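Consider the single chain below, provided in C-alpha cells and representing the form predicted alone.
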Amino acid sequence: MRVIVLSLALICGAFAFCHPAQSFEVEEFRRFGPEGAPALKVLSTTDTEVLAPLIDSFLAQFPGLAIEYTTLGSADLMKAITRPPPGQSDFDIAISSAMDLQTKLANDGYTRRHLPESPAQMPDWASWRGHVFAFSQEPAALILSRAAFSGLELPKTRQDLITLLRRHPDRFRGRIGTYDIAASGLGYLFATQDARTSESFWRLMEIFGGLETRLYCCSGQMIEDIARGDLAIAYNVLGSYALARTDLADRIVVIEPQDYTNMMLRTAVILKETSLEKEAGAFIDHLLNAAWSQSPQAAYPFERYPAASSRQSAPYRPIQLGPGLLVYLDRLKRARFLGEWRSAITQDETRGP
C-alpha cells in the first residue's frame, strides 16, 4: 500500500522523514534481521516480497546484520538521496529498475566504487566504472488476455500487433494499457530505449492514441486489470513480474517480442554517505553472486536469461549501462520527447487507427 509521507507525524512517527517540504511516498517499510542489531538501509524500487528470499539468505550469513528496506517509486527514490531531509542522509543503498537515474547517482557522485568479490563472473555489461552493479535481465514484455484473444492469432512482433489493432480496433478500443512516461522512471526508460530502437514506436504510440489506451503508474497494476479483463493489452510490462503470477498463467499470455525485447538491467549502488560500507559491499556481492555465478540460487527471485556477449541479437537487448542513458535525462530533450508522446498518446476520441 502506498502511503504519501506529507504529515510531520506520519513522517516522523513512521519513516522519520522528518521535512514536509520534502515529502516523497513510500510503498512500504520492513526490518529484516534482529532488533537492535546495526543495519543497512536499503531503498528501493523492487517489492519487498520480490527481494526478501535474497535479504533472508544474506542475513543467514551475517546474523548480527539487519536490513530495512523501503520501497517506492524511481522519482522518490532520487528525491530521497539527492534532496534528503535533514538527518536523514545515511542510507546505505539504492535498487532501481530505472537504470538511467541510477547510472545519473552514480555519475553526480552520489554513489561509492566496490570491488565485487568475483568479478569473472558477471558479464561485461552488468557493471558501469565499479559503481553500477546489474543483477537481473528483466524483459519489457506484452501482456494479453488469453480471453480477449479467443478467435484471434497472438501477435508476435510489433508490426503484428499493429496490424491487430488496425484491423480489430472496434475490440480493443478502451482496453490497451501501457506507463504513462511522464510519471514512470521505468516507464520512460522503456520508451526512449524502444524509440531509438525502432521507428515502430511512434507508430504504435499513435495507434494507442486512437483507441484511448489508459495510462498506467505500474506493471503490476497492468497485470491486475489484464487478468480481470478490465484490459486485452498491456505494452511494455515488466516481464519479470508477469511471469512470476503463476496463478493468473490461465488468464494472461506473456509475449517476449521476436523483433527485439529490451532488456532492464535490475541495479544496486552504494550509497556515498554509508556508514557500512564492507556490509553493504557485501550485500552487493550477494545479489551478484545470486545472479552470475554458475550455480542458481533457490532464492533468486528473477528468469536466467542468456548473458554470453554484450552485443546480444535479437530478441533479447540488455540496455547498456552507462553515459549513452543520460541523454533522454537532459531537460530539454526530456521535456521534448514528452511533448511528442503526448500528442501522440493523446487524441480526440473520434480519431481512430
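What you see is a predicted model, and the numbers here were worked out from it, not measured in a lab. C-alpha atoms forming the largest set that superposes within 1.5 Å between two forms make up the rigid core. Numbering follows the first chain given and starts at 1. What changes on going to the form predicted together with its partner chain:
- When the rigid core is held fixed, the Cα atom of Gly322 travels less than 2 angstroms between the two forms.
- The rigid-core alignment places the CA of Ala299 less than 2 Å apart between the two forms.
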Given for the second form:
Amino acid sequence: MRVIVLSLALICGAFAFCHPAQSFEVEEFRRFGPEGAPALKVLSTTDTEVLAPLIDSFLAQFPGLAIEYTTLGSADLMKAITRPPPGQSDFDIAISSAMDLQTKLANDGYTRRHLPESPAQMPDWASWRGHVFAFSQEPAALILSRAAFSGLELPKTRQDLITLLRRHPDRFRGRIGTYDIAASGLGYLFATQDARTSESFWRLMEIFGGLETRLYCCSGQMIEDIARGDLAIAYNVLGSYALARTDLADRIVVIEPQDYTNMMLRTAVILKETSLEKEAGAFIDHLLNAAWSQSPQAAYPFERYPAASSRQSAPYRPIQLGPGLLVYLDRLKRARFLGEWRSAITQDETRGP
Amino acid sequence: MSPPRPESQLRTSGSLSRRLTLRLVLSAAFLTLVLFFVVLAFVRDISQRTQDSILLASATSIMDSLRVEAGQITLDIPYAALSMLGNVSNDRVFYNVRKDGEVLTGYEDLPAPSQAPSPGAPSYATEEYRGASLRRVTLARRLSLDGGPADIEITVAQTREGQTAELARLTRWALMMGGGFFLVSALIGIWAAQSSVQPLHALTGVVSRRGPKDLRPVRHAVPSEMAPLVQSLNRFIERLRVSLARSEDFIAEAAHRVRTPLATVRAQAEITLRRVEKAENRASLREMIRAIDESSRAAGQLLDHAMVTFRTDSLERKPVDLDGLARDLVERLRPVADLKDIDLQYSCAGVSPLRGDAILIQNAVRNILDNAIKYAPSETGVLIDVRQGPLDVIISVTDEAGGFPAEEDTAVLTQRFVRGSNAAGTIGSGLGLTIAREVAEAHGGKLVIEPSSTGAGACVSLSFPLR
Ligand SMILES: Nc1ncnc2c1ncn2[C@@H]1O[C@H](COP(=O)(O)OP(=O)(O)O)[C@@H](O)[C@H]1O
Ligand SMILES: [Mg+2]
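I would like to compare: after the form predicted alone, may I see the structure of the form predicted together with its partner chain?
What follows is the whole complex; the chain from before opens it.
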C-alpha cells in the first residue's frame, strides 16, 4: 500500500508548516548500507520502496557509505529543515514532490549549490540556480472508470470533458472526484498551474461544482473509488500513482489531456548544513543520471518522458521551477485562490470573493 | 691626425623619439585608464538600472493587484510579478507587503526603508539579508479604508548574484577592450614618434652622405620646425667654406712668398760664388747656400705638412694609380740619385687602383724615397717595389743606408721634428716620416719600418687598404 502511504504524506504535508510546531512526524525510517559507515541523511516525501533500487545502485558505487532514508510529509519536511527541533542532527538531502516548497527552501537560503556532473543530458528547466534538481516528470492525469464510460467516447481534452459533462450531467452527478486543494499541496499546485495556463479551468470547476464533485485528500482513495466504480472521473490525479496500481489496470483508464498536461517534477536539494557535500552531490548526480541519461536504468521507478521535447511538444508542460512558484505560497494569494476555488466547486456564492 | 668622431664626443640629453614614444604611450595608458573607469561606472550604472527597473515593474504589478474589498485589503500577486524576476536571472527573490508598518504577507524580516517612501517615488537600497547582498525597491501608496487612511508599502528584493556575475563579465570585457585600446594607441604612438623623427634621420643621411669637399648649402626639404636648424647649418657651412678657402689661399700664398725669394737669394748666392775667388769667402758662401737650401727645404716640408694636415682633414677619395704615380716619381728623382751614383730600381707586378688623394700619396712616397737617397752612401742601390697584397696595395722602398739607428724607437722617429742620430750632417726637418705616416693613416693604412732583408739598410713601406 505504498501509494496510500505516499498520498498520506502529501496531505499531511499541506501547509502545516505555517503553524509553529516543535517536532515533525516521521512516517518511515530505513538505513541502507553497512553498519558504522558515515551516512547520508535523506529527508524525503517519496516512499522508501520507490527509491530503494536507486539507493542500492548508488551505494554499490560507494561501498563505504550508508544512507539513512526518512520519509515524511512535505510540510513536515519543510518544518524539519526550517525549524529543526533542538538537538536534531543536520540532514544532507531533501527530496520532495512539493516543487513550490523546494523552491522556497532554495530561495530562503537553506540549500547548497551543486554542479551536476553531466548537465548536458539534463534539460535546463530541470534545475533552478544549481540548487533544485528535478529527477522525474509525473503528469497530472485524468483517471476514468472503464465501466462508467462504456459506450461513451473517452474525453481527450478538457474541452471534451466539459462537453461530455454538459451532455450527460446526470450520468456523472456525484461521480466526479478531485483533490481538496485546501488540504492537498499537490492538488493546490496542479490547480494553480491549471488556472495560470487556461481559462477553461474555472469553467471546468464551475461544472464540477454543479455536479456535486467529491473532494479527496489524496490520490490513493480517488483511484480506489474509480476502480470500485464509485467514481467515474478523477481530475488532476498524479498519473504515476495510477499507473503504479497495476492491479487495477483493467478497471481504470489514465488519460493525459491533449490540450495540456501539467508535469510535476520531483526535486532534490542539498541542504546547507550538510557535512557530506561530495557524497550528497554524487547522490544527486546519480538521481539525475537515472532520470535524464539516454539509456534507461532498471532501477529508475518513474515513467520517462522525452526531456528535450517536453517543453515544445504541446501536451506536456513541466511546471516551471523558479520564483513564480513562490507567488502561490503567498498567504493572501492562497487565501484568495482557495476562496475562488471553493466558491466554484461548492457553488456557494456566499463564500466566494 | 684622424677626423674627430662627433657621435663619441657629443653629449646627448636622451633620445627625442624615445621621449616622444614614452609620452605618447603614457598618455595612451592614462586615457585607457580613464576610459576603463568611465566604461566601468557606466556599465555598473546600467546593470543597476536594469535590475532596479525590473524590481520596480514587479513591485508595481503587485501594487496594481491591491484591492479593498469590504473594508479589507486583499492582494492577488500576479504570477508574473515574481516569475519575471526569475526570467532575467537565477537570483533569490524576497518580498513583503506592509500596512502601516505591519507585515500583511511575505517575508516578515525583510528590511524596510528607514524612512517611508513618499507615494509615487520608489525607494531603492542595497542591503544585507540572510547572508546575501540584496537590491530592494519599496513602493508606497495610501489607501482609504473604513477606519481611515492606510499606508501600504510593497517591497520586492532580489539577490545580486546575477548582477555581480554580469558585472564581472562586463568588467572582463572592458578590461580586454582597454587592453586592446592601449595596445593600438601605444602602437600608433610608437609609429607617430618614429615618423616624426624621420625627417631628422633623413637630414642626417643627406648631410653625412656628402663628399668631404661638398660645402654646398643643404637644399633638402625639411619640416618647418627644422628649417631654422637647417638655415643655421647652411650659414655655418658657408662660413666654413669661406674660411677654408681663405686658409687654402693662405697656404698657397705662404709657400709662394717664402719659396720665391729664397730661390732668388740662392740663385744670387750661386752667381756670387762663381765670382768670388777668395777661399774663405767661397766657404762662407757655400755655407750660406747650404743654409738657404736647408730653410727652403724646411719651408717646403712645413708647407707640405700643413698641406697634408689640411687635405687629410677632408680626405678626397678618387682612384689612384699607384704604379703610375710611383714610376713618375722615380723618374723625377733619378737626377738627384744620379748625383750620388745611386741606382734606383723600380718594379711593379701590376696593382688595382686604390681610392685616395693622389697628391698626398705622392708626397708621402717622395718623402720616403728622399730619405732613402739622402741617408744612403754613394754607389748603392735603392729598390722601389709596388705590389698588391690580399687586402691592400703596398709600396716599399729598400735602401742600403745602414738602417735606422738601432737605439732609437722608430715610432718616435715618425713624430714631428724628431730626427735620428744618423741624421747629423744631412739636411732635414724631421717631418718626412711624419708626413708619410699621417698620409697612410688618413687612408686607413699604415707606415712600416723594418730592416731590409739583406741587413744593409732599411725597408720602409706604405700600405693602403683597397676597401
Ligand atoms: N732610409 C733611412 N735610413 C736610415 N735612417 C733613416 C732613413 N730614413 C729616415 N731615417 C732616420 O729617421 C729620422 C727621421 O726622418 P725624417 O722624418 O725623414 O727627417 P729628416 O730626414 O728630415 O731627418 C732621420 O733623422 C733619420 O735618422
Ligand atoms: Mg726626411
